[in-house]
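The chain that follows stands alone, in the form predicted on its own, written as C-alpha cells.
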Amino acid sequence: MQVAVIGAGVGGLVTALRLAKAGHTVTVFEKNAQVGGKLSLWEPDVPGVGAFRFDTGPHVLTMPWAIRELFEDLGERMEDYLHLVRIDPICRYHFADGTVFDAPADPDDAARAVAARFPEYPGDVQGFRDFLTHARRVHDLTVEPFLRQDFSRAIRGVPTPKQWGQLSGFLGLAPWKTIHQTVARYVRHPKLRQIFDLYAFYNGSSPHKASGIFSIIAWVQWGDGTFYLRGGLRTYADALVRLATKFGVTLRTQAAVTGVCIEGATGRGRVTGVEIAGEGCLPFDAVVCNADPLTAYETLIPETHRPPAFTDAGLATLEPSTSAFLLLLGVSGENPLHLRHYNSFLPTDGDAEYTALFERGVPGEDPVIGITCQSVTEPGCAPPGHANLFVMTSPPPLRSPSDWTPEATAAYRDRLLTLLETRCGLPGLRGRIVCEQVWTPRTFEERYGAFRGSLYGLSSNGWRSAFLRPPNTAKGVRGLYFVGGGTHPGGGLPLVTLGGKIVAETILEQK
C-alpha cells in the first residue's frame, strides 16, 4: 500500500514509521525545510558572546512509557536514541506576593513541601495525597479506553460488556465537574488551587469550564515523572528521522501539499492522492494528515466532502484553544532569580485572566507567565555567564487579519518585559538581552498551519469537548486519516505518539 503523510510532526513521523515497519511504502511531505513540527530549534550565534540553543516547542516530557513503547514496537532501544533526565523540582511557582513554592518530583517530598509552605491549611497535606490518588484513578480508568484507541470508532454500535464496565468507571469520575471544582474537593489553600487550576491552561482551556478529568496531569507529573531530553526535546524528532531513514520512509521537505485528491459522491468519497504544487495529483492509497484538522478541512479538502461541523459555516462556530506569545531571550547572567528548569509566575487574580481570555477574547492584563530556563539543566544551551529564557503567555486565538500587527506586537512585548522586570523580579532584564526572537499567534498560524493560531486545536471547555475532538478517521472519505495534537487523543508528545499508533493500527485493519 502506498501511503502519503501530510506534515512531518511527531504524529506523522510515528505513523509513517509504524506503517513502514509493517511493510508499506510511505512518503512524508513537509512544507517547511525542517521536519519535527513544533519540535524545532533556534540556534543564534551572537558575536563576542557565543552560541545559544533554544527548543522552540515543548520543554518537558511526560508519560515516557508511550515513547518507550514506540521504540520497543520498532525493535529498537530507546536508550540508544534518547537520554532522559528527570526534572526535580517539577516546577518553581512564583506568586505575586513573593511566595515561592518548589514542587518536588517525589510525591512524599511534595506532600512535606505542601506542609512547610502552606501551613495555614494543615488538612491540605492529606488533601494533596488524596488528589494524587484520585489522579491515578483517572489515569487507570482512561488510558485504555481513551488513549489507546480511536475513540470515535470505539463508541459506535452497542457497547460490549467491557465497554460498559469502562463507561461505568468513567462516569464514576464525575467528568462533568470542572477541574476547578475537582481541585476544590481536595485542597483549600488558594495558592494550591491556583497551581492545580493550571492543568486546564496546559491545554489552552479554562479551569472553570474544562473537565476535572484533566486532574490526570497530577499523576502524569508525579507518578510517571517529568523529564527533559539531554540535547533538548528536539532530539526526539532527530531520533524519529534516523529511524525513518532506517525503515525506508521517504521524507520530502519544502513540499507543500495544496489539496487532498478525492473521488466519489458526497459522503461516499475515496482518497486517490495528494496535490503538490507543480506536480499535480500524486496517487496514493491512503492519506494521513498531520496538519491541524481544522486547517486541513478549511484549506485541503473540498467543502463537498467535509462533515457539517467542518464546512466554512461550521468552522466559524468552533472555539479554538488559546495560542501563545513567546519571547526567546538570550541574557547575560547565568541564572537570574535562581530559576529552575520550569517556572510559573502566577498573578494575584488568576480568574481575571480566565475571564479576559474565555469571556472577552482578549489577552489578560496580568497573565500567567511561564519561563523555561533550559540552561539550568543543560548549561551548554548558553555561553558561560549567560542563560536562555523561553518566556510564554497564552493569548486568545486570532480573531481577525488585523490581530498582532507589528505595532500591537511591540506594545505587548514591552508590557511583558515590564512585568518580567517588576512582578517577576527580573530588574534590568531589557539591558541584559543579547539575542531575541518573538513569536505571536500569527507565527503559529503561518509556520505550522495552526487553526487561528491555536496551540492545542479545539479548546476543552465543556466536559464533552475533551473527548469529542476531530476524529482520527475522516467521515465520508475512505482512506483519509488525521493524527497530531489537533485530533484524538490530544496534544503533547506522548499523546501524539500514541495517536500515531492508533492511526497506523486503524489503517492496517482497514486496508
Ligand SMILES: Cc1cc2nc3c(=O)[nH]c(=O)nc-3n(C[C@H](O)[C@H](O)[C@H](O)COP(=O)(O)OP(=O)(O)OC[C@H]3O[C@@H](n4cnc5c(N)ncnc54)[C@H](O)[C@@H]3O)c2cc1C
Given for the second form:
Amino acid sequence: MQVAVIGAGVGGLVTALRLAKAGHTVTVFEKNAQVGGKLSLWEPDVPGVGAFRFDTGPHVLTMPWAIRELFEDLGERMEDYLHLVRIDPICRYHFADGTVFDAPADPDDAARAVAARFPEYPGDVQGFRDFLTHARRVHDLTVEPFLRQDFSRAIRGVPTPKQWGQLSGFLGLAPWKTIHQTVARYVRHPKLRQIFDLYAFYNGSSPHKASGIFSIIAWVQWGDGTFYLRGGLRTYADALVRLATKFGVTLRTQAAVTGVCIEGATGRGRVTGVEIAGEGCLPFDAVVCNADPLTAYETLIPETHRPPAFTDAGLATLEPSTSAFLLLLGVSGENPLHLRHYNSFLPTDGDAEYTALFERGVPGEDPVIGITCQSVTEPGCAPPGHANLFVMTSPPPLRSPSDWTPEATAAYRDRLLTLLETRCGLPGLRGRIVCEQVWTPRTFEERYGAFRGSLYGLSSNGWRSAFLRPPNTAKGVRGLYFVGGGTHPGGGLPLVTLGGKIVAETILEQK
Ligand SMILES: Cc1cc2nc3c(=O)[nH]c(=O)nc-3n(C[C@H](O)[C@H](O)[C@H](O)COP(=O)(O)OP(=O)(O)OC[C@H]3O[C@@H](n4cnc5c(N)ncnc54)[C@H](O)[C@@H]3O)c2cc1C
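Could you give the coordinates for the form predicted in complex with this ligand, as opposed to the form predicted on its own above?
To see the whole picture, the full complex is given below, headed by that same chain.
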C-alpha cells in the first residue's frame, strides 16, 4: 500500500515508521525545511559570546514507557537513541509572596515537602497522598480504553462486557467534576490548589471547566517520572528521522500539501491522493494527516466532505485551546540561583487569569509564567557564564487579523520583561540579554499551521470535550486518518506517540 503522511511532526513520523516497518511504502510531506514539527530547535551563535541551544517546544518528557514501546515495536533499543535524565525537583513553584515550593520527584519526599512547606493545613499531607492514589486510579482506568484505541471505532453497536466494565469504571471517576473541584476534595491549602489547578492549564484549558480526569497528570509526574533528554528534547525528533532513513520512509521537506484528493459522493468519499503545488494530485491509497485537523478541515478538505462540526460554519463555533507567547533569552551571568530546570511563577490571584482567558478572551494582566532553564541540567546549552531561558505564557488563541501586531507584541514583551525583573526575581534582566527570539500565537499558526495558533487543538473545557475532537478515522472519507495533538488521544509527546500506534494499527486492520 502507498501511504502519504501530511506533516512530519512526531505523530506523523511515528505512524510512518510503524507502517514502513509493516512493509508499506510511505512518503511524508512536510511544509517546513525542518522535520519534527513543534519539537524544534533554535541555535544562535552570538559573536564574541558563543553558541546557545534552545528547545523551542517541549522541555519535559513524561510517560517514557510510551516512547520505549515504540522503539521496542520497531525492534530497536531506546537507549541507543535517547538519554533520559530524571528531573528532580519536578518543578520549582514560585509564589507571588516570594515563597518557593520544590516538588521532589519521589512521592514520599514530596509528601514530606508538603508537610514542611504547608504546615497550616496538616491534613494536606494525607490529602496529597490520597490525591496521588486517586490519580493512579484514573491512570489505571483510562490508559487502556482511552489511550490505546480509536474512539470512533472502539464502540460499535452494543458494547462488549469488557467495554461496559471500562465505561462504568470511567463514570465511577465522576469525570463531570472539574479538576478544581477534584483537587479541592483532597487538599485545602490555596497554594497547593493553585499548583494542581495547573493540570488543566498545561493543556490550554480552565481548571474550572476541564474534567478532573486531568488529575492523571499527578500520577504521570510522580509515578512514571519526569525526564529531560540529554542533548535536548529535540533529540527525540532526530531519533525518529534516523529511524525513518533506516526503515526506508521518504521524507520530502518544503513540500506543503495544498489539498486532499477525494472522489465519491458526500458521506461516501474515498481518498485518492494528496495535492502538491506545481505537481497536481499525487496518487496514494491512504492519507494520514498530521497537520492540525481543524486547519486541515478548513484548508485541505472540501466542505462537501466535512462532518457538520468542521464545515466553515461549524469551525467558527469551536473553542480552541490557549496558545503560547515565548521569549527565548540568552543571558549573561551564571544560572540565576533561584531557578531550577523547570519553574512556574504563580500570580497572587490565579483565577483572574482564568477569567481573562476563558471568559473575556484576552491575555491575563498577571499571568502564570513558565521558565525552563535548560542550562541548569545541561550547562553546554549556553556558553560559560551564560544561561538560556525559555519563558512562556499562555495567551488566548487568535481571534482577529489585528491580534499580535508588531506594536502589540512589543508592548506585551515589555510587560513580560517587567514581570520577570520584578515578580520573578530577575532584576536587570533587560541589560543581560545577548540574544532573543519572540514567538506569538501568530508564529504557531504560520510555522506549524496550528488552528488559530492554539497549541492543543480544541480546548478541554467541558468533560465531554475529548469526544468532540476530530477522531483518528475521518468520518465520510475512506482512507483518511488523523494523528497528532489535535486528534485523539491528545497533545504532548507520549500521547501523540501512542496516537501514531493507534492510527497505524487501524490502517493495518482496514487494508
Ligand atoms: C511551547 C511548547 C511547549 C510544549 N511542551 C511540552 C512538554 O514539555 N512535553 C510534552 O510532552 N509536550 C509538550 N508540547 C506539546 C508537543 O510539542 C506536541 O503535542 C507535539 O510535538 C505535537 O506533535 P504532532 O504530531 O501533533 O505534530 P506537530 O508538531 O503539530 O507537527 C505538525 C507538522 O505538520 C506540518 N504541516 C502542517 N500543515 C502542513 C501541510 N499542509 N503540508 C505539509 N506539512 C504540514 C507542520 O509544519 C508540522 O511540522 C509543547 C508544545 C509547545 C508548542
